[in-house]
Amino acid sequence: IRFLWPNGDSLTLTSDLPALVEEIGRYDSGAEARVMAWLADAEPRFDLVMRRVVEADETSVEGYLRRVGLSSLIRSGTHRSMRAQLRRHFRSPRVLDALGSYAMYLGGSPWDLPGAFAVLPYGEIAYGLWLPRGGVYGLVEAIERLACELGVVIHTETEIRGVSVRNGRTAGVETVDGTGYGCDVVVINADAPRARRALLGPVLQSRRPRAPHMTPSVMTYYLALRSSPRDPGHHTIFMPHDSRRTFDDLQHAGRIPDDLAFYVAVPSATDPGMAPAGGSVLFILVPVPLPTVCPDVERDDFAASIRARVMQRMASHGLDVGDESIAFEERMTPREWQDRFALHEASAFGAAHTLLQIGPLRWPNRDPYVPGLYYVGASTVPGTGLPTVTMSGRMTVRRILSDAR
């Protein structure tokens, strides 16, 4: 991964161990000692924050901290921020901004992440980064072959009008043709807050968890270019010049940040066969806040704003597209986002990782208040991001299961 920032400086982490020293050596005195102490601090942290924080799946705090004892939880660096906890084995605040921008991953600020969450970058290097065969959504694909191999019947372009509830407990799904489909378990993969208000009766909304702060939305961009940019490499992060700053307006302050942070990734750059011949496919994120907050966000000229000022910084740092390339271009505003996968308060990352939103605090796996009905994915524990997600779902098989005896 490529961070560049507005003045020029640059840093790219690798798994290649040599080059990782020497790029953190541009900017950090005794490279090879701080990156060595803060992998061999970061591997027992990886395995015990994946394998014992996260997946711990309690619904109370006493039970939460019997199984994972407050000794991990302190191991972990739970108890001081992201930035704090990176700040034990680097000094320089490039380093620190391109290590600590990994908390947007979970849509959060470094300055406001358990420490635990310090991991990620680690994670990263350790096990590389990896691209399914076709994207993203070959992976998507894979999942459907396996699932109608194992028997599953799959009902696409299917709204469903709400959850059946029968004698205070889940009896099936209604679609809004009026098809009713009876069955003592429900798994919601809509995003939990959004997704129980609108498919519970409005008996059941006065009973339900407390509401989650939410993360940021964003704006994407997606561009078939008939070329190829210059040096573009796969994952590319251009990185404000005051990241507490941008971090503060997205996070708290609720406003578009002067100085934008945004990701760019060439896929086709990894995997040529994603664009037609001599040709490349662009993604670009923005993250910004809800328009719950920001009323600007819903502006009829924010998507082509926020456009302008991504491509006038790309083009200085040599990334130039210009209209003359695009053969294809698609966007996804944060309403649009919401609409499309039924997103609480058009939040792209789900519930915040605050300290009182994770673990048994965090929305729960299986609704207190409606027996057979249970959630998966950002919102829910343990949390949000590809890997987590997919722990989510063996999280909530294990709990459907466990219920089931």
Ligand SMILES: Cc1cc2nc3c(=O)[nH]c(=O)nc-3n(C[C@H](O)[C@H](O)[C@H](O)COP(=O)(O)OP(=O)(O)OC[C@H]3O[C@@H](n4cnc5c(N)ncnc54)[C@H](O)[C@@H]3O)c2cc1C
Given for the second form:
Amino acid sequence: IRFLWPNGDSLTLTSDLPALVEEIGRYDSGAEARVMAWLADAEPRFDLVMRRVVEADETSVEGYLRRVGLSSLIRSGTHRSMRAQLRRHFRSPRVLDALGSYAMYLGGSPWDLPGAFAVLPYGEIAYGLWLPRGGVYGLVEAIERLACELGVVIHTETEIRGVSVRNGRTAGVETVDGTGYGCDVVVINADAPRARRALLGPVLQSRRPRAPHMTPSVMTYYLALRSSPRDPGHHTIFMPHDSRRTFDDLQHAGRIPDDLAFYVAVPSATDPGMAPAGGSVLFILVPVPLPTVCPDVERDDFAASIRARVMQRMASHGLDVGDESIAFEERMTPREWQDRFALHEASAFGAAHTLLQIGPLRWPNRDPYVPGLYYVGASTVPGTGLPTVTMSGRMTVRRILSDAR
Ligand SMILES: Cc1cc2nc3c(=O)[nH]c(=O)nc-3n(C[C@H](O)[C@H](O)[C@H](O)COP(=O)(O)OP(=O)(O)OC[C@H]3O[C@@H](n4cnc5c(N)ncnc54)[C@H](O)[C@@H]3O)c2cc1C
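Next, give the form predicted together with the named molecule, keeping in mind that what was shown is the form predicted alone.
Entire complex below, previous chain first.
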């Protein structure tokens, strides 16, 4: 994964250890000792966070502390910020900004997220970055295949209008065309805060866990090119000059940053089969504030103005995308993300992962008021991202089974 700054600085993080040391050594003195100490420290911390801290499914702080243990929480770095955790090993602002930018995987800022999440870049370096055959959609198809083999019946293009509640507990679901399905257990995978509001009757809607603070939204662009940009790289993060300011604009001020940060993926750089011969595909993701705090993201010219800034910045690094090479282009605005996937407040990564919204303080996976109603996915425990929502599935299954006993 490559990081590029406006002044031309670059840093590539890789699982190739000598290359990683060399890269970090361009910015931080004594890089070998720093990298080795960081990896040695992060390895047990990664296991601790993944196996013990993240997947502990407790709805009370007391129960959570009993299960995880205060010493584990302290060892995981939860009591300090992610940035502070990284500063224990690195001094260079470039290195800290690059490693800290992994906070965006959770839609957060390294200055706000608990230090336990500093294991994210370690995980990527230790276990590598993998592209499923057929792209990320290949993963969807594989899961569908496995589910069907297990006898699961999937109804696609079927919108649920409501969850039926009888005698105070779930009785089934109803689709928009009026078809009803009776069942004892309903698991909502739609974004929890919005789904609860949309799918339950007014009395139950008012009795809900506190609406969470949400992560920012995104503006995304999808381009199919007749050619391939020079040296595209699969993953590139275009860093701002001043990371802290950009994160503050996004997370706190509700302002579109002057100094944009964005991510560009060129999956055809790894798997040429993802584009016709000689061509390439580009995905561009620009984090932007939520429309609820920054109405400017809803303006008609918003998508075009962000696109122009992104293209200009890419061109300044030699990644030119000439209009004549674009065979196909599509984009999705925050509002489109919200409407197409029923995302609460158009938030791309669900409820934020700040200290007061993780573990037992996060939206629970069992509804506190309606027996038989459960949640899974980004806005419930443990949080956002594909690996994390997979854990969420496992946690919700365990919760349902233990309730059934
Ligand atoms: C642009 C973007 C890029 C991302 N990149 C990455 C990445 O590189 N790596 C990573 O790990 N994570 C990434 N994430 C985050 C990741 O995609 C999410 O955390 C994850 O998809 C959330 O999974 P989920 O199951 O909670 O919800 P979703 O994937 O949103 O699934 C919920 C589904 O429920 C459906 N639904 C909603 N309401 C109803 C209804 N009433 N009836 C029927 N169906 C309904 C929705 O249409 C949707 O299909 C990205 C997110 C975005 C927006």
